[in-house]
Structures are given as C-alpha cells and as structure tokens.
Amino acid sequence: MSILGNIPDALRLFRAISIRLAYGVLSLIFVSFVTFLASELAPGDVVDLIAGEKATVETKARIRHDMGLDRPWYTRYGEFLVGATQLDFGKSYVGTKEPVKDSIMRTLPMTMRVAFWAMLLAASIGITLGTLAAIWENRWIDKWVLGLSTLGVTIPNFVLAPILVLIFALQLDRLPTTWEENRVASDFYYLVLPVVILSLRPMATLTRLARASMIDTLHQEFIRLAQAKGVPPVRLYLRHGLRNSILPVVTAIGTSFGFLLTGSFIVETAFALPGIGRLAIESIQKRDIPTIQATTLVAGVLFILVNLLVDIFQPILDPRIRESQV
C-alpha cells in the first residue's frame, strides 16, 4: 500500500481544496494585475479629472504626489496587493473620498441578495423544465421548452430589461421601474424584475443542460432495469433519473454564477440597485481606479468561492467522483 493510502480521507479532501484555493489566488492576482494595467494604459489622466481643466501644473503635481501617483507602477500595485489582503483598498478618488472598503461593504449585500435569488430561481425552474422536457421527449412539452430556452439564451439582458419594464412597469403599472431609497412596499416588490431578468439566461442554459443530461440518463440500462422491476414513475424519474443526471447541472451552476455577476452590472445600473455592479460602472465612468480594482477583485473572489462550493458538492452528489478524489 502506498503512503497516500494511509492518509485520512478528510486530509486528502482538504489537500484538494487547498490546491483549488491556490489556483484561485493565482487567478485573482492575474485579474487584479490586468485591471491595474488597463487603468494605467487607459487614455487620459485621473489627476486632470480631479484638479479640473484650469488647475496649474503645480497644483496637479501636488495632487499627484498626495495620491501617490508619482511613484512607479509596480510599487503602487504591490501596495494594492498587500492592502487587499487586509481588506484595505485605499480611498475613492471622487465624491466624499470614503474608503473603498466601506463602499464595498455597503453595496455587496445587494449584489449577493439579487444573485442568490436569481440563481435559486434559475436552478429550480431550469431543472424542473429540463426534467419535464426529457420525460416527454419529442412531444409538445419538449418542443415548447426547447423553444423558450433557445429564446432565453439568445436575448441579452440589455434587450430584455426594457421590454419587461415596458410591459410590467409602464403599461400594466404592476412593478416599479427602479430601486427607491424611500420604499413604500417590501424589498421583494422592487427586486422582482431585476431578479427575473438576471435569472432568465442561466435558467435557459440550465434547462437545456438538464434536458440533455436527463435524456442521456433515461436511455441507460439501469433505468430500463428499474422499469422492468416495476419501480413507480415518480421514484424512477426523481431518484434514479434526476439524481444521476444532476451533476452536469450543478457544475453549470458555478459557471452561471459568473454570468450573474457580469449581468448584475447591467441590471443594477438599469434599476438603480445599490450593488457592486452599479458601483463598478460608476467608478469606470469617473475613472475611480481604487474602486475599479476593488470591485473587480471582489467579483473574482465571489466567482471562485462559488465554483469551490460546486467542487465540494460534486463528490457528495456522485460517489464515483468521491472515490476518485478522496
């Protein structure tokens, strides 16, 4: 027996998770460096935006020195990485010039809230529709589900958002058009449209993937054997069919979360939601480099953590993966 054979299973699982975290950290460093480099190479000078057009050369030099922009780029990037490990992203260049950490802590809960409900809605409806389409393959339900899922994949958020706002907010007057500070109803009332819009494309993707995986599973020999033994249809489809076909869908949920993060930039801006997506768009428009770097890094951390959770749940759902990894 090899030495690895004597290592407890929990230790091996911890080692696998640690390796994934190490790759995640390298990915975050790469993303932060690309963001920093893009900010450095972008045309224009942030000092000109802060000082104004009529500022003197001496005034601009003083502002540049106070902000530390007169130092080499690699020094500033190294300080950003060190500060980021302590959740210190510096201060904003514009507005009240508050610490970027405070802006992130204020806006992150809204983004997480919308992304969670959108992913929950997309997964629940997508898996349900995909399963029904697979059970009634090549029938009218299957054709309708395929048609709707194809439509959901092809229509982007920036096209879908104004259409739904026109129907439900302007014509039917059932839902609000934007988030309001002084809300007259529960938050759910203001989040329905953003959540639905953000969830439709992942929902369509998960529907098509669940259908394809379920059809492949239902054609397996063990399904035919279960049918021959007289297993009830509900148990056959849920326990034997869905349980063995859900793994690709769970994997896709992790990648779909990345779409939710990028889609939240558009949805939060369109509905004036106080999330990090809207914060990132506003910081790009204002050339607020510390906030741009912080929002990009936070989005990367969220994406990596969600995919790590997917990697952890995969061995739980599929014993074959657990045996190969552990």
The other form holds:
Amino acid sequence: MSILGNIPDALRLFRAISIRLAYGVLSLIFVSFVTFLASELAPGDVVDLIAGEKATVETKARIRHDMGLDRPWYTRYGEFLVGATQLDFGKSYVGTKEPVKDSIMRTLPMTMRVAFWAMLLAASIGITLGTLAAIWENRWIDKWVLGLSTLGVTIPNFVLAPILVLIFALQLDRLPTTWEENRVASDFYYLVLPVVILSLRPMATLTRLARASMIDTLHQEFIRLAQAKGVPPVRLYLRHGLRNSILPVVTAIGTSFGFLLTGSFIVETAFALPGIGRLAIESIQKRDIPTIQATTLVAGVLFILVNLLVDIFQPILDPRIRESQV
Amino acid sequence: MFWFGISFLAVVVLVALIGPAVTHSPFEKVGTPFAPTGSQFWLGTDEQGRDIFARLAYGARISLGIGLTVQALALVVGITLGTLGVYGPNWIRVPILRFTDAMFAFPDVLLAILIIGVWSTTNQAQSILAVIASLAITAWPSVVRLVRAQVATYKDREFVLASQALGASTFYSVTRHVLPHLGGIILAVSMVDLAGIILAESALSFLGIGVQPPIPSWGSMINQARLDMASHPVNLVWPCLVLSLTIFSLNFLGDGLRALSDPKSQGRS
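What would the structure be for the form predicted in complex with the partner chain, rather than the form predicted alone?
Next comes the full complex, this chain leading.
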C-alpha cells in the first residue's frame, strides 16, 4: 500500500499530521509561557539591577517605561512571543549588553554540531548493538551488550568526562583536554570526547530498547514462518525483523534528544565548548535573565521540533499507525 | 547485583547518618592540602586541606536528603493528581491530564535549570531549597502518568466495583482497595526516580548552580577535583565512585523490586 495510493488514506494521514502539529504548537505556547512567567516571578526588581543603586526615582520610572514593564503582563507576553519568533530576546542585562540574539547565534552552531554527531553515533551503534543482542538472545554477546548498556545508563556523563580526559588527554596524551580558541589540530580531536560522552546515555537507552523491541518481534509467528520458508538470515533480520521492531526506537530517539540537550550543558561546561549550554550556565551565574530565558526557550523549542518530526515520520513509516490514527 | 545494591545503599545511609559525627569537620581546613590516604584522613584531603571522607559523608546526607525530599513531594503530588486524573469529575480530570502532558514538553531537567536560573542564589541554605523546589517541580509529572495508568487498570476490577456496590464511598474504595495495589510498582519506580533525582542534583552542583559551597555535594566535589586531576587524580576518583555506585545500586534495587512485583517483566528491557 503506497502512501498516496488512495485518497482516504492520504486524508487520514494528513489529519493525523495536522492533529500532531496542533499539539506541537500548543506545546510551544506552553513552553514559551512558562519561560516568560519565570522572569515575572523572579525575585528582585530588574530596574534596580539595570539602573544601579544610585538611580533616582525618575530614572527608574523612565527605564521601566522604556522596557515596557509598566504595561500589563499579557501585552508583554505577546511581545515576548513575537520577539521570540524572530529570536529577539532584547539585550543582555550584564557586561556589554549585547543583544541576546547575537550570543545565541554565536553558540547555537556548536551545540547543534555536537548534538547531531552524538545522536547519529548513539542511533547507529545503539540500533546495531541492540539488534545483535536480540538475535543472539541470552548468549555471551547479549550479556555483554546488556551489561555495557547498564553502565551507560548509570554512569553520569559528568563522571565520565573528567575520567576520560584523565585517561586519553593526561595519561595517554592523545587528545586535548578542552576546546581552545587557537586549535593546533583539526576539530575532530577536540570534539571526539565530547561527542562520545554525550552519546553514551542515549546510546545505552536506544540499545536496550532496540533489543527489547527486536526480541518481541523475533518471537512472533511471521518470523517463524519466514524461517520455515527458508528466508536467508540477513534478509530475515533486516526486512522481517528490524523493519517491524524499529518504530519504538525511532520514538525514543525523540525523547533521548532531550537528555542530549541537557547533557550538552554538562559536556560544554566540562570541555569549555562555546555552546548554548555553557552560555546558559554562565548567564545563570551572572543572573542575566534575558539570556537564561532565551537559552531555555531555544532548547525547549528544539526538543519539541525534534519530537514533532519523529511523530510525523511515524505514520509515514508504519502503515499500522496510519490505520489506527483515524 | 540486587543484594550488592542493598548492601551498598545500607553503607551509604549509615555513613550519611553517623559519618559526619565521627570524623573531622567537612567545612574547614583540618590538614595540609592533598594529604595522602592514611589513618588520620581515611581518603586524604582536598585542595583546601579538608577531609575528603568527611565531605563525602556529608555529601551523602545532602544528596540522599534532597533526593528523598523531592521524591516524597513528587509522590504526594503525583498520587493525588494521578488518582484525580481517573476518578475526578471532568472539569478537574481533563485540565490535570492536559497540564501533565504539557509538562513533558520540557526535556529532562531543563525546567529545573530555568527555575534555578531565575531564583539563583549564593546563600547556602536557600540554594538547597531552590534545588529541592526546582527538582520537585520537574519530577511530579512522570509520577502522575504512572499512577493514572495503574489506577485506571484497577478502576473497573471486580473487587473495586464490589466495594462500591456495598456502599463504600469513592474515597474509601480508592484509598483502601486501589492504592494499596500500587505499592510495589511505586516503590520500584521510586528507586529508579530517586537515582535520577540524585543524578540531577549532582549535575546541578557540578555545573555550579546547585548546592552552594562550602556545603559539600558529590557533584561539586567532582567539579573541584577536576581542576587538580593532573596532579591528584585520586581525589577525583572517590566522589565519582561513590556517586556512580549509588546510582547503580538504586537502579538495581528498582529493577529487582519491579521483577518481584511483576514477574512478567523479567529478562526484558
């Protein structure tokens, strides 16, 4: 059955996707509202922070008016939302008062780069290991994969980061310890540890899930039938097995992306990578609320978009989900 | 592995309870910096000459204390809202479920980081409260989902309907007949959740936005030891080891308890 083979099918798919899109938009509104609310409820007066101790009442009133803080909250939320769609979050409260947009644009590419490679590594190795473990269920390879994935889920990345630096950078002297402005080697050497460390937790989760899902699939009758018919093993496991077991894993890629985002806060701090996570932590330490809001919102929006993409792909990948989403 | 988990946790709890009392002060300089492991300082001293064992023990008190408080808060909110999400009238039920779903739009502990970011403080006592509040706000939605799904499976079971047919109020039949059945699974999931909360607390402290110095926390100890790891790698190993083994043990305990409460789940996932 092809996707656009007949009209009702395509309509159904379109409907399912629109519903999912509507939920995505609601999520975006919720996340933006909570982010906006956080600054409203923050203790202390922003104007005092900006104007300084000695400012007169008139100066404060003027700043308050210039910043629009004397208008009702819903007007300001509306403006926050409109600004956010253009990545305009106003100016930073501290330092050079740089527009927040500039610091986001400067740091986002690094985060995306590390996250992309980490996700790719996690998905490819996770699915491969999980599938192999399921094929040889309860044999030594399965036990090793399970053991390693348990380690991957339980060992925190901020424990792994310094320990791997200790081994590979300080003892073996193979890799640099942190990111530097003037790099002596190609970026690969600087990013390999951050990417590997960031990928381990999602990799372990995806491995366990791929294994469980593949085991479920392999125990079904159609697999036994295919085996009896004499389908060669590679075709059996890939076409009959993996194609049916991959869906829960694809869903989990979306959720794992969340751990990857918060994990990047840690990895970027540990390796001094100029990414959005490190920007967020620095702005928290400086109490720079517009930047805190912007980094949270950007991370939240990325998470929602990735999950949206995953969910939209699902009915396209799997006819069973297309059927059920009427 | 299950028994390893239980024994290790017992040791950690014991050390957290009596450790700080029988060793040096965890806050002050008590010896020369980087003193080696020995009879005076069991695990040596850190870069400021503070007893590492005493700091680990006090850190255990902080981590377990924060973890248990947050999990208790999440359970109270989660069980109440989860039950209302099944038995409540529509005008209560639907908003609860929608709001819970919406909370999942925030990945992992991002919301906790936002809350801490806005309320960040360098005051020590307040920093602990901020960590507890932000993690509790992040932790409750998953409890609601679990409780709601579980309560829903019991709602129409014969023994629940029978008690209602005999005239029991909804409140009575829920608290006396439905919720007791959830004990096993909630206990098992709580162990895994507790591991997640302790991990999150350590991560925040590692990032420097959690528990503020000089209060010791495993996460901030790792971050501190990282700076001197070229010359004194052993100081990095202790907090890493204790934290990892604690997370490990709680996960094994949770898996073991789940296997006990649900024999079908054995050998899967």
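Residue numbers count along the first chain shown, from 1. The structure presented is a predicted model; accordingly, all values stated were derived computationally and were not measured. Here, rigid core means the biggest group of C-alpha atoms that superpose within 1.5 Å across both forms.
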Task: Rigid part versus rigid part between the two forms; hinge residue out of Pro99, Pro233, Leu81, Pro274 - done: Leu81
TODO: Please indicate how large the rotation of the smaller rigid part is between the two forms, in whole degrees.
DONE: 11
